[in-house]
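Heads up, the chain below is alone and in the form predicted on its own; it's given as structure tokens.
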Amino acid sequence: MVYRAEYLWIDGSEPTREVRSKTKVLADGDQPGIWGFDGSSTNQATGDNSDVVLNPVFECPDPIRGGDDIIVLCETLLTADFSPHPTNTRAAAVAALAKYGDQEPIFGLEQEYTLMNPGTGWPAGFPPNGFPAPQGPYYCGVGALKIHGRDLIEEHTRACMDAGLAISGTNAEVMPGQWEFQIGPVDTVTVADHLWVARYLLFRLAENHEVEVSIEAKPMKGDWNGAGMHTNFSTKAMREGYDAIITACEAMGADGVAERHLAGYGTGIEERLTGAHETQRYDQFSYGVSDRGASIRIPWQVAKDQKGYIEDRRPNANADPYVVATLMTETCCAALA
């Protein structure tokens, strides 16, 4: 008997990461090891010193194959001493962790993205050489005036959760063939981790139904919402009391902090945080409380219980969710250490 064991690492690409995979097939009883690939077809090598490591760092079933086979997240290692690769930013992640673990730094992330027609290059709902109504009935919306792509949503929900990812919800977003999901609550590196892979799945599902899936932080230019990463973060301190969400709030925003966030919060920063669509200007720091036009909103249920979580509310679709994570993880529990 054998079986397979898809791959998947995130490659060099720029400027925006993306997730590559390759299949092993293995016998039964065997167990995915370290493996390797042609970084020089990934931006990730030279082609005279190709070779890449690939080592597995977290597993699941594959709900696509399904029986036996199943999925292998890889961090990407050089050759030469296997110490971390330069676009491994999952490194950077497990070292943050390690030395803020004992915060209990949790994380949710709401992954925005847009399904796009290939046929015109536009999202899905838009007619060809046209607009459709303007934003307001879709968020959260139902008809089939309204939503358009449901049956590979709810494909790819299922699938996360046979894959046991932490998915935890699903929704239409603002404007027409855009949808969101959301994974978490939970730390650090577990959270992108499982965000890397429900990528992955969509992005294969997707090809299923020949429709592309796209994180571009504006997918559609002018009065459009663009597509975020909001990232939903705690920790136990700001689980049990007020001041340690203000302390979060004000590190966020402190000289120099916020411009070293938004370098690593994805590609098209300044045309998504326009200071319009439910955002704060990118060259603009606020808080406030149930503020969809902050940089970080304080849910109300948070002032009223005086204890819980921010919404850090600038990070594009198209960002490294271990990049948001680490950054967000030194910020906040640097400043409540």
Ligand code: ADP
Given for the second form:
Amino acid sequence: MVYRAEYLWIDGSEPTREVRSKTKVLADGDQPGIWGFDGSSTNQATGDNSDVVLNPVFECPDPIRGGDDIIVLCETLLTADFSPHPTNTRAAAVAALAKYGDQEPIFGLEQEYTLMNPGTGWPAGFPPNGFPAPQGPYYCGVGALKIHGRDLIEEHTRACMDAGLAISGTNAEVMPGQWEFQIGPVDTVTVADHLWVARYLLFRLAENHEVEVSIEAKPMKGDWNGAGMHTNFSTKAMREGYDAIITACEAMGADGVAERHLAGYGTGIEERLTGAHETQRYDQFSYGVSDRGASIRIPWQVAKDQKGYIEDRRPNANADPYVVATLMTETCCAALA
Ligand code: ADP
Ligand code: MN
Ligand code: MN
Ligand code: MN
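For the form predicted in complex with adenosine-5'-diphosphate (ADP) instead of the form predicted on its own, what are the coordinates?
Full assembly next; the chain just shown is listed first.
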């Protein structure tokens, strides 16, 4: 049977990368191979040399179309020599995993996002000319006055499961209209591949619900929580002992390291990491057990068991997961080597 492959790739949009997609119809028995696109329309090339190569790296069933249709996530390559395009952040993640794979790094990413009402330009649940009641009842809330957009969230979770992604949960967040899903625990490259496909499915399904998904880090200024992408991380040594947990935390706080990481943790980080709303200030580094006001939280269960994982609370919702996973793999695994 003739079938469709939805090719996805990450564009060159600044300051926040976005996912793009287009459809290829394939004959029965044909495999989705290398393809290309017009990079001058995605901030990835100039008009006089516009072709960029799409190289398939991860494939899964298309849960929206069903049947034989598939999704094909691609990395971008240069036509000249098939080397990684400058906007291809996956190649570095592959290299980091190849270098440190023997330490078995694994990640769980908590992708927060906000449903925006296209009519008002405000988050779902915010009245057109005012504000909802202050934060408190919304996190993991139940009921129509507290919850906005659950049908979409249910559809998205099901879609991720049907696609075979490593989705591990969802919850309503602290600000009205704000939600989260988690991907993990899987390796440095897989977690980011799955997160990008899950983002695509979310944006795509939202088209049918008359809401726009925003991964902006601080969609509502003032006394409203921002949106992050908490990054949970462990290596085999961290899963086996507490010394490795502390070594990883110390490595993240070493001279110059925090600055380098923050540069890759998404745009608008200063607006979100204010020291309020369950964050540490962007210009201070700390780690602590159960501390949601720290840069890095050691979950209480981990302190109790004396082994497990750490949670870097700093990455923004709008960060590129390939970049975040590469930074953490390199910093922690180098210190633990
Ligand atoms: P929070 O309490 O911060 O909201 P969540 O339950 O939303 O935490 O997310 C925790 C994430 O950590 C999940 O994606 C889970 O798969 C992941 N995780 C669990 N154990 C590990 C581990 N050993 N290493 C890395 N990630 C892990
Ligand atoms: Mn969470
Ligand atoms: Mn959260
Ligand atoms: Mn968290």
